[in-house]
Amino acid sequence: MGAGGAGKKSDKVLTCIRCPRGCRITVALGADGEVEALSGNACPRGDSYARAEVAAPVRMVTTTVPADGARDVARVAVKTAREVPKDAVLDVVRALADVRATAPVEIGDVVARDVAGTGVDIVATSRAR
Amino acid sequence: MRRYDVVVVGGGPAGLAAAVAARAGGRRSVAVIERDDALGGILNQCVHNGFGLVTFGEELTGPEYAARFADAAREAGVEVLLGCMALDVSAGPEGPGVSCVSAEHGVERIGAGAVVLAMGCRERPAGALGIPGFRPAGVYTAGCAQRMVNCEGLLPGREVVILGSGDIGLIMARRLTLEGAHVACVAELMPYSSGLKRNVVQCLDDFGIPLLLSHTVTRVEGRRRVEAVEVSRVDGAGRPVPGTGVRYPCDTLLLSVGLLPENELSRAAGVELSPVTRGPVVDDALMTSVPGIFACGNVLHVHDLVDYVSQEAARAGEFAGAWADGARGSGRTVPVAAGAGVRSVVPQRVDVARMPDELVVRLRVDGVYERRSLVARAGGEVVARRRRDILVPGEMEQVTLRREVLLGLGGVDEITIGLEA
């Protein structure tokens, strides 16, 4: 869900999470995605955080992996090393359904490389053993 | 008998906490009672991120912040008695104490000098809501289908339909879909979330889940499996409205509708519960009504954010830790009572003689509220005062209390804390 295609005009209306008032802000975007206006938000604060949003909205992805040998856990759970663009999110668990980690993992072993081509590494957010 | 200055009962963030913090670098004995095989408590099966920003600066997952308290916890030489179950907490003639049973000591008695409740809470669960209809396989809580798919691998079902908006039910209906599931919506009966505005945003309209406010599940069909559930509006008292029911096929409800402190020990023990908050009564030392009982965490009302679980159990495990030294109170304490528009306070009793400089009171609103101050007053002055432009149930709110301006009031009979222009 990036921001519209090139040489066309749209709108795109966003629930500020920055405080617990969820503004919702809607955000006019420019034939190249360029924000032209901008309403809706109580604060600046929901300005930044709409500017920043639509022009490179990601995510963290957190899941768990089959841990295997692991005599106290069936699974570990696992994280992107930093945020992944969102649209890649779903790519991201996709390529992890046939990932799985060798006791004894400890918490931010490298788990897979470069994940959907992200560039983006998954590691261990918990133990096995 | 086994005697340690101050005994732990829960090994989740708060007793963690309150354990590091009463064993005050080795000067005390601090044992933790903990009925799982592993510390962290259901921090462990919370995998997503968001733990820590106050207390670490960073965004961590559930079994990382887990993690690091229970790493501290060894370091600091907190005794861990792991596969151990508290069956009863008492403070008899000889002081506080804890029968509990494990498979290496059999059921034993332990001493202490002072006991720190930190059970938790637990989730409310179906039978607490009378939902018409039979009552089929695939009908879950949010968190026992959580701890299914990210601890067991298991998937509870593929088409979903999730009932309250608590924030482990959002965080359910991103992990389901994440996982390959399709969840058709969450329901919700009051007119907002009861779950934090980030989880709304980023578990549900980052996949277009829809979040229907003002809605409930009024049936529940399938006999031996959940084949569809009906969805209908309701009106402002809660009340289904006749005639707008949509039937959503689908092989599994999760239930978020409340968590309830976990307070069989504490009532067995004779400690006084909120009949609001559903957990213990506590003194600014986070005392129970029981003397040398204290409580912390979820188990004494229920947090958004664990950071402030941790601040609250460290204190607990400070004052557990000066009373089992022989520190006591002044002995005379005045209620902190919910004002207007607050729904409850935490603590509820101060010794104001006592007290630290700074005490941090929490507290829930009842409705949505904009542009009010959240005022503390103490015999029509007032003592504390703090602006806030939104003011919603989801999210716990704070006022401190200083001690400086309560001595200066020259004796205190009550302090009330509500919502004013």
Second form
Amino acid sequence: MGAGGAGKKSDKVLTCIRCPRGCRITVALGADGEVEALSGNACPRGDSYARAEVAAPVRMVTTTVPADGARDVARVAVKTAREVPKDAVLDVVRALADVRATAPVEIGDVVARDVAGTGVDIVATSRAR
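Form predicted alone structure, per the form predicted in complex with its partner chain context:
Left out here are the partners and the other molecules; the chain alone remains.
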């Protein structure tokens, strides 16, 4: 990776996570932070992933929360309903430490709304009865 600075280019090397191939993509950024060139992707998904990753990285958050009143499981698997900014992931995880689901829970049920002020809900990805 090159060093960034005024009037200089900077390269970022990423591993694409859009498919199992895991292409190593090199993104050349201009002094203004804009993508000037991109190489190493085997498909268009790699191109869109790399451009989004350098501009505004986002992640899905998955975990489990306690299932109060459930007879069949102690915890329910949950995830963010959509991606959250990468720099908010730790805030989301911390907020989920206090979240509890109340049985019955079905897949897709909203377990928590607007987690950590992100505007993103937490939804169940497993059942609890």
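Values in this document were obtained by computation on a predicted structure and should not be read as measured data. Residue numbers count along the first chain shown, from 1.
The residue from 104, 54, 109, 41 that marks the hinge of the rigid-body rotation between these two forms is 54, the others lying more than 12 positions from any hinge.
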